[in-house]
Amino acid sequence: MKKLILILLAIILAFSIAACGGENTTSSEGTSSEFPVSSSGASEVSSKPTEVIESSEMLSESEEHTEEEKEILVAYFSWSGNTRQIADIIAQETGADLFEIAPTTPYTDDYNALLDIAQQEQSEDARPELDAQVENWDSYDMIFVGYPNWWSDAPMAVYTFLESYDFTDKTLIPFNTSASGGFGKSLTGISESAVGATILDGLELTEGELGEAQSLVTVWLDGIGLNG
């Protein structure tokens, strides 16, 4: 009698130990789950590395959009008003600056002296010092140059001023007015003197044209692809 109480009494303490196992299990699982890796944390983990490629497109996005923005100049030389009117038409129309190419000392402002004048400084080959300098050259891609026929030519201001810049890598594009020669013998000098610029076609304009100057010249540029 007193084994079969012993026999019982063993077989409920084992039952006690194995319970007693049991719950410690659940705990340390339990204790485990503190610090779980949901699915919503592993997407904001992901979720940084897309936000910094993302940053990093639009950054280079904008850059692109930065550099192909063109700055605009248009330089002219104008003694009696005639090309500054075609410049100023220009310059609405693209957005351009304006620049004017104007000697240090003033040509005159009788004609007939002016003539004898021009004629002096192309059989010299002259060079005038001119009056002003442009600011920033190097943030303009495309220069718009303008002038008067005088004895079939530029002024000679005009290639004062083409030879003080560097037009490497940049584009010019002429434009004259005259009482009926157009560009003459000019585009020859130009080429000669803006050395390292791309030239496109130039615009020239007779005293009897300038009445429609507005829309020849918004032809003109949508010609070449310059419509503002």
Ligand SMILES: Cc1cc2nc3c(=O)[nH]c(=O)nc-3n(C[C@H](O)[C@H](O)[C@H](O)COP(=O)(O)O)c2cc1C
Second form
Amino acid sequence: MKKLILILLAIILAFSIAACGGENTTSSEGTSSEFPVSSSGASEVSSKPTEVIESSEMLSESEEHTEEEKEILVAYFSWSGNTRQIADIIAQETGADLFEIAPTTPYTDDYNALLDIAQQEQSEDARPELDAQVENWDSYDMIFVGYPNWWSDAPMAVYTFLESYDFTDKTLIPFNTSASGGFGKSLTGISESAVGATILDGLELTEGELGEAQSLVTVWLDGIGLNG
Ligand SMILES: Cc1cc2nc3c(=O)[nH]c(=O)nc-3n(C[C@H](O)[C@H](O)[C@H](O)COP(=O)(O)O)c2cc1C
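Given the form predicted alone above, what does the protein look like in the form predicted in complex with the ligand?
What follows is the entire complex, opening with the chain shown before.
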């Protein structure tokens, strides 16, 4: 009889052990159906969900960034090409669109005559009519505005340009070329004409610096967080 009880106990014990092993198998199968299981260990299994969450968050952030990406315009006036050279570099480095500010009636090619005309326009506070309008103005958040120093100010056509558009919520970044005078008094005029604009520190290059314009522009763009 004792022997029979012992055999029965042994059978019950054997069934209990088998039943516990079965529960463990079910549990690990549940885990593997929720997360991708790697053969190289449990720590990878637990790190997978974290990675997926992080990368999906990064993805949505970068998607948001793309939606919010700023459109940039480089608008410039240039009579003899120096300011155009800088405008081209900025556009190349930032991927911006280019727009030339040009009067409907082009200026003379005669330098001495131009000196007089420019001075006359300035004394009259003229607003020469422009030959073109920016398309899709609303799509631009950031507008570089470049011009030469003319009699310590901007050419009057630049003021026509600034007063033709709504600068509310726009960022304006001026740049200038000159023989030596830099922006002169033009920054005051610009802030008065570009009503509503946030104006960032600009770049002024003298004719003597134009040979190293590429590197000077790149360093400046880096400084304002707009490297190419
Ligand atoms: C009408 C006129 C007036 C100028 N007045 C000045 C001035 O007051 N100070 C200065 O440093 N340079 C002056 N300059 C030189 C220009 O600012 C310089 O050559 C500039 O780089 C020209 O740019 P652009 O080639 O884009 O027209 C003047 C040039 C012109 C044509």
